Structure formats: C-alpha cells, structure tokens
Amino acid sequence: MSIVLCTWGSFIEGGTEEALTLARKLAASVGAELHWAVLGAAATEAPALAERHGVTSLDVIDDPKLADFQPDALVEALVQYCGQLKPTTILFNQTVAARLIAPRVAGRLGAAVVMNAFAFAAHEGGLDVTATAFGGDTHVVYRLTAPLSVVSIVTTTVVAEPAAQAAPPARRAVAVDLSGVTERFRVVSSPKAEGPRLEDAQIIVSGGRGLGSAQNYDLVKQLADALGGMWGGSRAIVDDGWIDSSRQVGLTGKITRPGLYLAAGISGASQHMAGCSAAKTIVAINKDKDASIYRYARYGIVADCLEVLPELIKAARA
C-alpha cells in the first residue's frame, strides 16, 4: 500500500511542507509507505525535505516536455508513473495549477477526486476526508471507498512538522514516455509578476471595491511599500481590471498565510476569506459595521477607508 503527493515546477511551492506532514501523518494511520512524486527541476530542492519529512521514496520523474508547466504533458506522465506504482491515495498541494491538473488525472484513472481538503480520517475499507466547501463557510465529510482516490489539500490550516524520526529516502528515477503528448492548448499571453511572490508575503494590504476608484487604489500601495509589505486585492476589482490578477487574494487567486493582512474597502466574501483567513492577523477597514469581513478581523475600523489610509501611511512613514 502507498500514498503519493504529487509536485512539479522550476521550485518547491509554498504549502508543500504543510502538504507532506499531512501526507505523513495519513501514511502512517494507515500503514501505508509515503512516496514523494517530483516531477521538473523542484527535484533539486526535495532531497532535503524528502528527509526531513520522512519520506520512504522520493521518485524522481524527468523529461523535457517537464521543463515548463504543459498540462496535458504533465498529466499523462502523472498517469503513467501512478499506473507503474498503484497507489491508493494520490495527493495535490492544493495551487491554481493543482486545480487544473488533480481532477485531470483522477478522470484519466477513474478515480474518485476530493478539492479544498485539509484532514483525514481512516476507517474500515476507506477513508474520511474533511474539506472545505462553499468557499470555506462550512466543512463537509466525504466517505471514499474507491480503491483508488484522489484528494488536493488546503494548507492554510496546516502546521508542517518533522518526522520525529527523519532518514534519507530512497531514491528513484522514473522513466516516462511523453513522445506522444502534444499541448492542445498554447497560453500567448498570461499574467507576470516580478520580484517576491504574494503568497510568500509577511505583511499583505488589499483592496477592494470600497476604495471607490482605481485611482484610489493607490494608497494601497502606498500603504504597502510604507509598511515593506506587499499589496493585493479581491477579484472583484481584478475583474474591473484595477489589478493584474497575479495579484489577487482568495479562493481562485493566491492562498497566503502573512503575519499581518490588512483589507481596505473588502466585504469578506467567503471566496476571499479563503485566501487570507490563515493570516495572523487581520486588520479590516469597512464604513459597513456589519461587513462580513469583522467576523475574521482581530482589530477593524469602521469608517471610510479613503479617510484612514492616508493616516495610516503618515504614521508608517513616521
């Protein structure tokens, strides 16, 4: 019996240390060994982590359709490598392109396929995975009874810790054959940020709406080169096209986790929550005293945020 957790790209994602105690964790409640799938140049940097999370293989998976982030190439050589190892649980850290490729590859095996999950529970002939659902206004429990599963894991929620006992992994290269796979699809244009990454950011401030204009979105900015953080934003004014969408906060944007996130002119839909509820602290600042954004807020102003935030940038400056 094995579990697998899925990773590729050119480095070692955000979550992907969270992802492997859990993955850890559930392997061992069942008794099964933990494979490590590494697919790209991420191979480089997984050795040491493979060791520090007690990962029994760390197979390696190597080939220059790999190079660059091709799905349907990705797809099949995740295909191919679970048809070599036949595992029983197959899991994603839960990332925009984990969306994309988990579902594909639990059709490819005919496979039942669980999103947005972040515990598990073994029982008699299955396991019980909890996830969030309706944009994480509530949990539900899903019974899997399939011999195989496939489960792509939220880890806001989830504190990475070591193996008490870390040991090398073995190590082997699997060998794919990807001749055939041609890319139905071919992205001209997309979204390129540069320099730190959001999810990475200690200290996030994001707009929204309430700001009233693109033009006073500035001061989010502002607010956010004064506090040497970085600035966001909701979809909502993504899709006004305030903001390049490589930039957005929540459920189909970035999944962040900062010290500190401060939100200007944001309701709290669900969809945003998502992606900044992991925050050790939330500041909120809403005219609206009954936002949905103050159920989540440790300390909120409510008042006009075009009032505060210049306020707010004098005393950061200060």
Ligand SMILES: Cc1cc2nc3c(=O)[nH]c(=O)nc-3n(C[C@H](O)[C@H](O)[C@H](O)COP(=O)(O)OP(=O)(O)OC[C@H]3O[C@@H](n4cnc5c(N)ncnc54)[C@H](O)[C@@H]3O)c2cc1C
The other form holds:
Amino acid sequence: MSIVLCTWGSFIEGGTEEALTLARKLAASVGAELHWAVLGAAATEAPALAERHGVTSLDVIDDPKLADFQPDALVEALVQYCGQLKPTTILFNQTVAARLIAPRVAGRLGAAVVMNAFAFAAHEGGLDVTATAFGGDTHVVYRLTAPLSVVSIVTTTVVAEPAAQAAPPARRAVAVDLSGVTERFRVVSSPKAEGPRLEDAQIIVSGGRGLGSAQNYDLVKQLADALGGMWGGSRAIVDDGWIDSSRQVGLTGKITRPGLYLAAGISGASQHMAGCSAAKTIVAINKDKDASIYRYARYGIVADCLEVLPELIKAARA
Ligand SMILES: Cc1cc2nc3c(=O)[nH]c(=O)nc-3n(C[C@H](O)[C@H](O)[C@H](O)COP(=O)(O)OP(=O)(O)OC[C@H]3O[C@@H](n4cnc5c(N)ncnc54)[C@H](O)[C@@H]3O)c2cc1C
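Can you swap the form predicted alone for the form predicted in complex with this ligand?
So here's everything in the complex, that chain up top.
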C-alpha cells in the first residue's frame, strides 16, 4: 500500500514540509509506504527534505515538457506515474497551481477528490478527511471509501514536524511518455512576482477598503517599510485597482502565516481571513467595534485608521 505526495515547479513551494508531515503521519497510521513524486527542477532541493520527513521513495519524473508550468503535460505525467505506482491516496500541497491539477488528476483516474483539506484520520476501509467549505466558514468531514482518493491540503494550520528518525529515501527515476501531449493551456498574463513572496513574510501590513482611497494606501506601505515587513491587502482593493493581485491575501489570493499581521480598514470577511488567520498575532484597526476582524485579532484599535497609521509609522521609525 502506498501514499504519494505530488510536487512540481522550479523550487519547493512553501507548505511542502507541512504537507509531508501530514502525509507521513497518514502513511504511518495505515502502514503504507510514503512516496514523494517530484517533477521538474524542484527535484534538486527534494532529497534533503525527503530524508528529514521519512519519505520511503523519492520518485523523480523528468521531461522537457515539465520544465515550465504546463498543466496538460503535468496531469498526463501524474496519471501515468499513478498508473504504475497504484497508490491508495494521492496528496497535493494546495498551491494555486495544485487547484488546477488535483481535480483533473482525480477525474482522469476516476478517484474521489477533496480540496481544502487540513486533517486526516484513517478508518476501517477508508479515510476521513476534514476540509474547509463555504469560503472557510465551515469544517466538513468527508468519509472516503473509494479505492483511490485525491486530497489537496491547505497547510496554513498544519505545523511541520520532521520525522523522529531521518533516513535517506530510495531514489527512483520514473519514465513517462509525454510525446502525445499538446499543451492547450497558455499563460497570457501573470501577476508580478519579483522579490520576496508574501507567503514567506514574517510581518505583513495589510489594508482594506476602509482606507478610503488608493492614495491613503501609501500609509500601509510606509508602515510595512518602517517595520521591515511586506504590504498586502483585501480583494476589495485589488478589484478597485489600488494594488496588484500578487498582494491579495485570502482564499483566492495568498495564504500567509506571518508572525505579525496588521490589518487596517479590513472587515475580516471569512474569505480574507482564510489567508491570514494562521498568523501568530493579528492586530486590527477598524472603526466598527463589531467588525468580524475583532473575532480573530489579539489586539484591536477601534478608531479611524487614517489617524492611527501615521502614529504607528512615527513610532516604528523612532
Ligand atoms: C468566492 C470569493 C472569494 C473571495 N476571496 C477573497 C480573498 O481572497 N481575499 C479577500 O480579501 N476577499 C475575498 N473575497 C471578498 C470578501 O468576501 C470581502 O468582500 C472582502 O474581503 C472585503 O474587503 P475589505 O474588508 O477591504 O472591505 P469592506 O468589506 O468594505 O470592509 C471595510 C472595513 O473597513 C472599516 N472602515 C471603514 N472606514 C474605516 C476607517 N476610516 N478606519 C478604520 N476602519 C474603517 C469598515 O468598518 C469595514 O469593516 C472573496 C469573496 C468571494 C465571494
């Protein structure tokens, strides 16, 4: 019996160690081997992580068509690989790309699929998978009894833990034939992605519609700079064109887990909180004392953020 985590890309994405942690625990609970399928250039970083997380076999799939993000080639490669390995569970770290790939792999393999999962428990003859639903408002437990399950893991609430004993995994080169794949997917534009990633930031200052205007958003940037952090925002202000979508925090944006998340003029809608509720400390500035953000914030300032932000900038620069 085997369980496999699938990874691809030019580097190992954040959340992979957390996904490996859950995968290892699941494999141990059902006595399965843990395979890690790594496609493309990410394979160079994988051996050390695989060793740390008790992976049984590091399965490397290499093909020129996997060099860039080409979903049709990726799906085909994973379907062929799983056809050879015959795993019982196929896991994905739910990156933006994995949201496209996991359901397609499940569809091709006729497998049950659960997205937005964050916990598992094996039961006789199957798997209970806990996942968020309705934009993060609800937790649902799916009881999977199909012979093959595809589960996509959101890792924000998962803590990475290395295996008790590190051991080098077996390493296999897996051959797939992608000669018949004609890619139908073409990236025509993508968010600006230079510099550090919001997902990795330790301090994030985020702004919402309560700032009132794109000009006022400059206060968020100034405070982020003064604190040595990064700036982000809600979807409302991305939609209004105040900031680039690469800065959007939330369910349909970046999933972050900073030490400090300072939210100015943000209501705290569940879709926004899905991208920041794993922060160690949330500080909110909102003039409405009943705003949802205060259900999550450790510290709250019930006030006009246009008055508070300049004071915080002054204090941070002092
Ligand atoms: C499928 C789906 C996916 C979504 N994905 C995301 C996502 O990824 N990220 C995301 O952010 N949203 C997402 N949304 C949108 C989300 O539901 C909210 O509409 C959005 O987060 C609201 O943004 P906001 O808090 O900036 O604006 P608003 O809801 O307008 O809230 C503004 C807040 O500012 C406060 N305020 C006003 N003036 C001041 C002031 N002067 N000082 C202090 N406080 C003030 C108000 O009291 C209010 O609480 C999604 C929605 C759907 C349906």
